Amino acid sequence: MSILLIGGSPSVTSRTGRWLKDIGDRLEQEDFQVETLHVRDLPAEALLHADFKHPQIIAALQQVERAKGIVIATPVYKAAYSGILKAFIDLWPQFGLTGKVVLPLANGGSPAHTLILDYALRPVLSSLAPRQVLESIYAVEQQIVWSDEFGLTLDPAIEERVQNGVRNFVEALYPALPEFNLVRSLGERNSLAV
């Protein structure tokens, strides 16, 4: 089962690129195929005039029509999810969405952006038809720490709702697997006849 996750900060070394890459390790442990996309990486020109036939955009727009789940990541600037994020959302079909499972994260400098989420992000990707949105995570600066001895090191709390976090994606994705349903069914069906 494909998974796409989708960097939407400008800069190459993010705190949100790190934790989204940490994200993507834990969904490669439970098996899962992961593809990473980062936004800042598509055309700029491309992007900002919608030009639905670059190769770069079309092979994006494949990579989000292909994934079974797909995991959003993005800082927070002015109380909003970044521009480059919107910018390729954007370019998605009306119901791009349909489907899949989707875990949006977020991270800013300021507890006060929490909603941001929620009440920016949330809606847009609900319009898309998803098969379910699930509670977004989202953290401050000081709950994300990069060193380059120890590597990405993140707050208890963050921590636990990121274990939360992955658990339940890895589990609203298991019932779209056919091969899922049908050892679960062999299951019950083998549990009622003893």
Ligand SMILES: Cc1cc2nc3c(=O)[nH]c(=O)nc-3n(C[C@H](O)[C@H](O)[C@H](O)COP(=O)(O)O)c2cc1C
Contents of the next structure:
Amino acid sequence: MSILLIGGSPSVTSRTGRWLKDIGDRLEQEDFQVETLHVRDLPAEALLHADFKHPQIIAALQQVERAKGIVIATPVYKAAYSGILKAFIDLWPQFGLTGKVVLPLANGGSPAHTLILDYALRPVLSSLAPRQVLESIYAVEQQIVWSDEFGLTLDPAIEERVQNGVRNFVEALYPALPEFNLVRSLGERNSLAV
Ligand SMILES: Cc1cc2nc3c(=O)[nH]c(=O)nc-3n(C[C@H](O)[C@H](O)[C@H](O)COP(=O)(O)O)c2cc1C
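I have the form predicted alone already, so could you send the form predicted together with the named molecule?
Let us now look at the entire complex, which starts with that chain.
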């Protein structure tokens, strides 16, 4: 089953991007196929002109369509999610998240903007008809520390939220697996027979 990680930071040395990679590594350990899409890598001109015919935009939209689960991560910019992330989401079909499970993440300089996930990003995601938007995770800059020597270190409170978030994501994805549905329907049939 394919998972898409979407990074919404314009910055190449993005803290959000490093956090997202860490989540992707955890999902790969759970045997998911993980793809990553940083919106900043899409052609800016095509993004700003909503050029649906640009090959890279087509490919990015296909990645979204293919994914059963999406982890979407954004830095906080001006008390909301990033503008480039919105520019990309604006290109999605009206019900572009149909059947998908979504885990939203944000990282900002201030704890005062924790609610951007629920007041700004969640309504947009919900309007795209996802199967489920999971409880989001917000971290402030100081809780996500990167060093060349040690790599990524998460504050213990964020580490715990990430572990719970990944577990919830995996559990929410299982009903999308045909094998899971088969096992469940066999279980239901057996319990009816008893
Ligand atoms: C243009 C800009 C606007 C920002 N606005 C906010 C804000 O309104 N609230 C906040 O908490 N942090 C704000 N920040 C801080 C970033 O969210 C924070 O530095 C974050 O870690 C950046 O993530 P990144 O490295 O993935 O881009 C802003 C940063 C920039 C560059």
